[in-house]
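In the block that follows, a single chain appears as structure tokens, in the form predicted on its own.
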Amino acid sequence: MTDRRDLTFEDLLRNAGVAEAQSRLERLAPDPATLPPSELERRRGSAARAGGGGGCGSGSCGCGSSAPSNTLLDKPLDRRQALGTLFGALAVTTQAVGACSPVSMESDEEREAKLLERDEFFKGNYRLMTPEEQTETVRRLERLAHLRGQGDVQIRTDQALEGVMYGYAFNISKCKGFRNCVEACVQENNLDRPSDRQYIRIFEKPDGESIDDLEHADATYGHEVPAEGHYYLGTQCFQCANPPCVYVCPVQATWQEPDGIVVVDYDWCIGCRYCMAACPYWARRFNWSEPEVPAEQLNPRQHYLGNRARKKGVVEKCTFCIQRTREGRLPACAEACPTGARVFGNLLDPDSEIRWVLEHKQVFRLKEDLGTEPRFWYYMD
């Protein structure tokens, strides 16, 4: 017998999976002593005709399942495959038990959703996926959204455009604090409604007060705007060229795309919130509960790295509306601004509006001394 000290991590997981599967079947199998004589005789006859013992797992109970083979377990597996084997065995066991039970409490759609969720859990990091794997995971997510009653969503995986580096400029002189941008962002990016989740903050500050001091600025004002003797300043993710949030992530769930957008693979985020602590611009938000968006308010045009459904226990952020900008459209906040205070464009295009602003206006950035190199500038007329 193999010494337990010689067992690998994978061996333990595989053995645990088989043991758990067998244990579940044994617990749910009927006790022969409690069966009527006629039913017991019928089962014995079925087992004899099948050439072996009866019961679930022998192929004679009507569910079509068979005893587990050791073939798969004999193959070398890495840690992720071993975890997949463990949970895969439990999922198959659940299906077999459901088929053998007199009454299954799960519908076909519920069982399908569970299998899709399992496959989603064991998929790779987005950056390591092949185009085929990206297509498959998008297909699963779209199907899951339908099964969960979220409607028919279309999730895109548009890659960064060549020759594009996005940048943003904010005209303090023009912003009047209306917050149309905030509302547009909430709707476009499917932000959680019960918690009043917002990526954008519009701060109201007294005239003459330093722009750099936002620690005590008011972003929750509820009075009529613009208020006399005050000015307004917006913040969101600044898509830094040197993003500290990316460097501190222990699982590489967040990174910077070639077009400058810092994104998150929400299925790889472990919710440690190191990125929140590292960001000096308060740009990231943690989901303390499962985000909720009413079906009638859900934006079905989504991007895998942007406004698709997030979940409890992960960190999310602004992506410059990646689902829009990679189609050549403006972010929702810039499009919704009624005063023209927001300028968005390609920093590599010498004829873009944002390049004109940078070349003809006196611009500055928040906390430039930190070396984060934000691609978000402020200026005044």
Second form
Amino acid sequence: MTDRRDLTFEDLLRNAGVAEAQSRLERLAPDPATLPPSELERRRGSAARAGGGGGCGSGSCGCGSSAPSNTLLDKPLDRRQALGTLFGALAVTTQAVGACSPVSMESDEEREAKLLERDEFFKGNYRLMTPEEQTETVRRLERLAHLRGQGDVQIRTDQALEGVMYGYAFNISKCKGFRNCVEACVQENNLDRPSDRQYIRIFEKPDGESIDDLEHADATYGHEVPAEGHYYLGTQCFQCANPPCVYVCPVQATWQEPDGIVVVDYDWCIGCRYCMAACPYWARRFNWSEPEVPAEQLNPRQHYLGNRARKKGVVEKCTFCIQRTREGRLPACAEACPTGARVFGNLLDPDSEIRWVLEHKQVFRLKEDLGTEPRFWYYMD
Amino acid sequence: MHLKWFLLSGLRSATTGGRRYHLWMGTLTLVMLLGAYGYSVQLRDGLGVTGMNDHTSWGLYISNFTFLVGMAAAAVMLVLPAYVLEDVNFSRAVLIAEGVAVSALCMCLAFVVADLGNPLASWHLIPKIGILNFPRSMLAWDVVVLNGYLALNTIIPFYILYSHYTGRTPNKSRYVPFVYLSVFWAVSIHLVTAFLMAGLPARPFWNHGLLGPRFLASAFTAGTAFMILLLWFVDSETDYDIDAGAFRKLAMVTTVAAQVNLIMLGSEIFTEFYFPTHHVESARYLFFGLEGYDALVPWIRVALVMNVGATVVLTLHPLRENRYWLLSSCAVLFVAVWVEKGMGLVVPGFVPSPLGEIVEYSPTWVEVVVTAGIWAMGLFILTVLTKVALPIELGIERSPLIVQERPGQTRSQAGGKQRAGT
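One more: the block was the form predicted on its own; return the form predicted together with the partner chain.
Then the entire complex follows, led off by the chain already shown.
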């Protein structure tokens, strides 16, 4: 510790029985970048030994004001930070009381999880987070997953790649209705198992019936496929260029990324389900109860805006497997398709397969009259 | 100091009453407690305990919300003549109408919160701390207009009551600007709620320009019908007499609104069924059933019959002027609009789904209990507001500080005391 004032504050916390708060201290220092790397490492190490995160409100702490001339007072706070500070102070107080009481029913892990959950509760909208805040929340979420027995997950925050706009094409002639894509999607995206959640729907229609008329299509067929005299048509989120769902969200918990993917900040969603009413393609799903994925089936490779753990009461949707596509891989559905009916790629790359399809096939989209401009086309051979 | 006495005497008014009053309030409290239990189950297990699902993602809560916004907006039918046109018939009734608006708005907000999947995150709606997607999201508009209207309808009557309580004459230049604002605001709350649905191209059943005007017509039907019932109760059960002219005029408003509502309904039905397109499926589901699914058919048909019947009765002068016919057709209209504009409007918007799938909705006991609880809360608030306001307006309740402070202005107070004594 080079800074005397920080020392005071740290001691104060330790005396109050809040060793975990150390990891938060990094953010209280005037500028962590100016600290020697060894010092930063030491702090992180001691925080980890003490059980990781927790402590004061994200980014700042109300109890710090009791330390003489704390740096916090010189820092400009935004309102959310102020709110966090307020509750942070409360939490530290209650925690200090708890630590002094002779019988503590909570294990250290439970307490740590509670503190992490509190910090998670007061965090902001993902889009407005600084890269540091994004790193913070990811670390909290990963730690929480560990504490909750969901194994060791890695949550990525990869940004949209430059010069990429994703598009999808679906070959109606080739799809045979096997639904491998559905299965792969469920596995990849950690979809809720008890409610049998699926982002993809495969509709079976008699040959000769118009594609536009989905009213008489069957998406729940259970017989052997391909059925004689039928064709198949898959739907999922079309990542519309003009998405009505994004327009209606009252808190901007859903938006379109620069690569065209419409994402949801699961922790910012208030669960009003207005977006579900607004979607003309029935692409959004709601967590009517706490979603469950057996630990052994959990996909640990996750993205903050993609397949990470959701909670009850929030909306989710297909993200073209953002956790895969931003690494340059195909979405799980496209990879799993055994018939080659699914073509995925970068619309801005003139040499991509999707561009070839769009330029050489007769393509159409669902409900084009609504002006939603889906980035998902159908075509036939 | 006045304020302290005001609140104290308000508390006293609200907590004293006869056996029937206590029985009524006790029953409401019991229903509210039941509702709270239902909500606790919903909070614990998630919205899966309701009948809603990914296909029909709004249900009984939003249905009641939609209906009640109309109830709140209907207060304008008394506010406008009473304050702006200075119609003496309405001078006493208007405070009660504002009470209805306040309680209806509290119920609206409660229904929206009950419908939220993640209510603890509702602070995300607060500008600056969270993000309010204003002006793009119509739901954000709704948050603004509902809270604004609640504030207006709390401030204006409070100022008037408080002035009376402290023996002052309310200063017009202080409250009339707010009254004008609230008149426009009343129309806007219901239009915004209609636009919330009409703005969705995904739902052809709602996505038409008539929805907003029709919301207003049905609101002024059910809202004024309820006011007539409530004012009749106040008139016959308390010393607070309502001018007979108020009933006559309100009955006329209800009648015209009901007629306009029926014309619009007929226009909608014609457009849907004269040359049925794909968009007719929801209306067909509502009125006739679709592929064997017909849960709403009996409801909407009964509501339609009630609607037409009551409107015909009200249209005939001799019947409308007969108190018995007036009150019963108001009750019938209220229920009919509740069905037609609640479940009959919200649920068919989701059936069939945008991809043509049919999943029916019926509310579970949790939804029913929570809904009943919120209605009980609304009636509780309405009762308390009325119970507090009436003695002040009758001059029975006056600030004990008046005599010492303003010896020159105690005449009205003395008069009030006299009347109370007789």
